[in-house]
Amino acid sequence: MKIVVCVKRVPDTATKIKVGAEGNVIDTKDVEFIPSPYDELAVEYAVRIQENQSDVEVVIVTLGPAEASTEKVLRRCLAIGANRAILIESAGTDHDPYVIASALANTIKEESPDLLLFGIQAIDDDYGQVSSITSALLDMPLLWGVSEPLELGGSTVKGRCEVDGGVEILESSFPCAASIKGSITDIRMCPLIKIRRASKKEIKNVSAQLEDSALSVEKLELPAERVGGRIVGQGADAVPELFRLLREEAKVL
């Protein structure tokens, strides 16, 4: 069995974002970049495949930069146990869903894989698109949000996935694909000697065929400062004036 694993790289979540000279992309100098949490949960997912069943195979692709930030991406999903990683190269990092989910199908296919995972969505534009618009071109059927360890018989995958009040099982045969939503798993800490392995696994560079975005991005601008809160009064007797300040100057009522 194959299992390609789709991984985004995006800024850590404790970075503190600047936007850059041109009003319409972060600025990357000094940021830090990890694996987007979904798919490095979805990575967790696959190993755990390969590590219950023999003959797995686990297929790490990504598009972006070929710069150190990505290759430190690429080795970590290695570390947590994948086999080898496919970098579709990509100067920009501006390109809408339909791009990118193109340039991933286009690799993919070639792979020819039996199961192909996504985490439900990337951190940093959470469009949460790219599983459906990739599987739908490589004419995949998805299990859309997983949030359990995927259960996978002789010939089917089942998945179970949290909804308005119940869980949806789903069930596909092979191939198919599944995002992940998230699940009691935790991932994996990894060994010094895990690491050392990884810098050794193979990272094969593609060239990305990107096709012209519909989708451009106009302005960025960070949301503005809050400003702390007041005490107006205690009990009853300060309803009255909270009343008066939401209407004469928060204006909501």
The other form holds:
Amino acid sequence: MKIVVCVKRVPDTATKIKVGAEGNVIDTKDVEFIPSPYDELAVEYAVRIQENQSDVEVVIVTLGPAEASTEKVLRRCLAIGANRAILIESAGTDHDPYVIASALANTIKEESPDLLLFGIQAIDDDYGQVSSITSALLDMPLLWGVSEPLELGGSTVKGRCEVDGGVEILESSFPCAASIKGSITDIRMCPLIKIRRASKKEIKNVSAQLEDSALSVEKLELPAERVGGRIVGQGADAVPELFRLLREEAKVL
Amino acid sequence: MTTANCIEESKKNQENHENPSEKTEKKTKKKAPFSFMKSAFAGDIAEEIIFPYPQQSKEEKEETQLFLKELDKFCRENIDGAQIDLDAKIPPEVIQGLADLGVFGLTVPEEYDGLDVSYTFFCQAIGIIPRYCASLAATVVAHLSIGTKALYMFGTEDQKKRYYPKLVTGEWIAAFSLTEPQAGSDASGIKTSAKLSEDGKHYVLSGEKIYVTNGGFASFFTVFAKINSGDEEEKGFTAFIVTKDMHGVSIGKEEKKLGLKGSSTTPLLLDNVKVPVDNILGQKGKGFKIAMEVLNTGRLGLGGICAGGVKKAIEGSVQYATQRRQFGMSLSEFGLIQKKIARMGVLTFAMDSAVYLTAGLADRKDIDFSVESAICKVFTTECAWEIINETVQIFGGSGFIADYPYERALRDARITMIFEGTNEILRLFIALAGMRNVGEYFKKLGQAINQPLQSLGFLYEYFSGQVISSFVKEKINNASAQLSSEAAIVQKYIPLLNQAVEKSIRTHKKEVIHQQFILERVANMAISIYTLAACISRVDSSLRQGKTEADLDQEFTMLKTYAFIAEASLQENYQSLTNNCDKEIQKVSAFLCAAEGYPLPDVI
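Moving from the form predicted on its own to the form predicted in complex with its partner chain:
Now the full complex is given, and it begins with the chain already shown.
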């Protein structure tokens, strides 16, 4: 069985985000990237399937700039236990979900996986659409929001999917896709020996012609910093100044 | 270690390394790498050794970063430093977790299922652990840095095959046993004896070792003992592998300590222990050299621990200082607190710079870094003590309360200035190891004067060229122009260090080894020179990687601040070589010792 896992690199949750000079992307300089946590769980889950069955290959596919920080994210996935990785080179990751999904689908088609795994959503933009669009483009059924390990039969896959207000039990034939929710497994400790082995695994860079995004980010803004209160003055004399500030500065009157 | 030992230690570190004074005659040949600091003592700025600042390869950097993240996560989730301190015991599952991560294999060759990481990697990794539990860090480095190091450096293939399988998994913990009740700093005074059995198959070891870190649960001991055979070759002492299962090995009572309570410290008692001759590490009689070489790298590791560990104290200090409000302001708005915070940052910058420069030198494997690693040990342990002490001060009353981790940190940090060579002994070592080269040159000069005809060329060189200045490099050419005022300090004080050394040798001749007041000042100068040079090289390398001064605003500001601190210390130590109250100090000390206490009656 071949499992392809789609992984997105996202800023580490501990990173202090800065808006870039263009005003609509984050400044990635000095940002540490990690695999998006749901995607990382999908990798871990795929590796656990591999450990319990013979002849399972786990391939990571990501889209992003060909630079050290992206490679580090892939090495991390390889250290968890994936066999190899493919990097679809693109200047950034700020494309709309359709553009990303088309690029992924083009590459994944050549791999023809039996099982295609996604994290349910990336933790940076939270679109949660790439899994649906990619599997639609590949004409693969999608088990969306799988919360427990899949039942992998000889020719079918059964999954428990959490939807709003209930649970769906879905069954599909191979090949099929699934997007993974947090509770499916947990990430194990990664010993240095596995990290070292990962450094020898293959990362293949492929180039992609990306379509133009239909959706674009106009502007990014950090939440306004909270400012403490201030004492304008004391007694009746301060009232006019207080009114002026409430009207002109705070604009609440 | 006595002064005499310092000299012996300095001698052995010099083997295989060319004496710089001999290089004069072979100027045209490519210089063999030597030691930056030993060259500095001779007045030579061997800048090619420290420029460019060492860098990890891209692959190694990636591997290191991924591992550090993993190790940090494990420590954060599984280690309760306060509980370990309270119980005076590290839970076995913590040791097991570290073993699963591969920590016990860090310094084991790959062919024995180890990971054999570089010193640069190693220092970073062990810098993570003390942020959560210093006792655990001590336990781990006692195993990796000193307990198994002699096996790594001097073990035979057979010995490695026998012991690594258990050591690499953490199933066996290792310990280093040198100190004895009568032999602390003066290691050459050890009494533990080793006598060859009649059949020649065993050495029978008897004696008592004390303050053995990991003693309580170690199974593998690197033990130093004296073979009393009368053979000149075997004089001095010898390193043996002793295992806990050998008959006659027993472990004494666990010591109660000021800090590092979670680590184990016990005596090791050897009562006619039959140790197979195959268990000798390295050559017979070369135990001192082995011990010193092990401690050499051990000191660098301790530097990694201190430079890493203090970052947790800094985090705590800064968090508290920005949140705690008094007089309507946060503490961080007060100048006297800013001073403390800034100094913490700047010292850490210098510690990191020195430790990772030295680690890079150690990784080259062709360079003598003994003085540099001793400098790292003295500098980082004293900085760590100051930083933690100031953290307690910033926290005020809370810092003194055991609900906060800083009283524990202070207790834990105290031993670092004592073990792996007290900072006093190491200062003597730094000064004497550096002076030795200059001394050698003088010896040659002495010979030349006795045999003037044969040595005309040499004498001519001496009288015409002011001894060493005829061949030394006195300028730093490699540092970027933006760093010239900091480089100028190093450039100014290396010749002054050399002058001070020359003058002391001329004045005191052989007796210089007993001039501890002078040696300490010389060592302090060396420490400031090396740490500042390390900072300069570090910033220089960032500039050369294409960063601008604006990008490096933080680094530049820290460098400037540290240069100020280092220069002040250099000035003070240099001036006090001539302007001091050493005589009074000796007299006052004598008064107190004679009176067996404070000598004067109560003032009122």
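Numbering follows the first chain given and starts at 1. Keep in mind that what you see is a predicted model, and the values were worked out from it rather than measured. Take the two forms, find the largest set of C-alpha atoms that superpose within 1.5 Å, and that set is the rigid core.
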Residue shift check between these two forms, rigid core fit, residue 16 Cα at least 2 Å
no
At a 2 Å cut-off on C-alpha positions, does residue 71 qualify as shifted between these two forms after fitting the rigid core?
no
My question is whether residue 225 is one of the residues whose C-alpha shifts by 2 Å or more between these two forms, given a fit on the rigid core.
yes
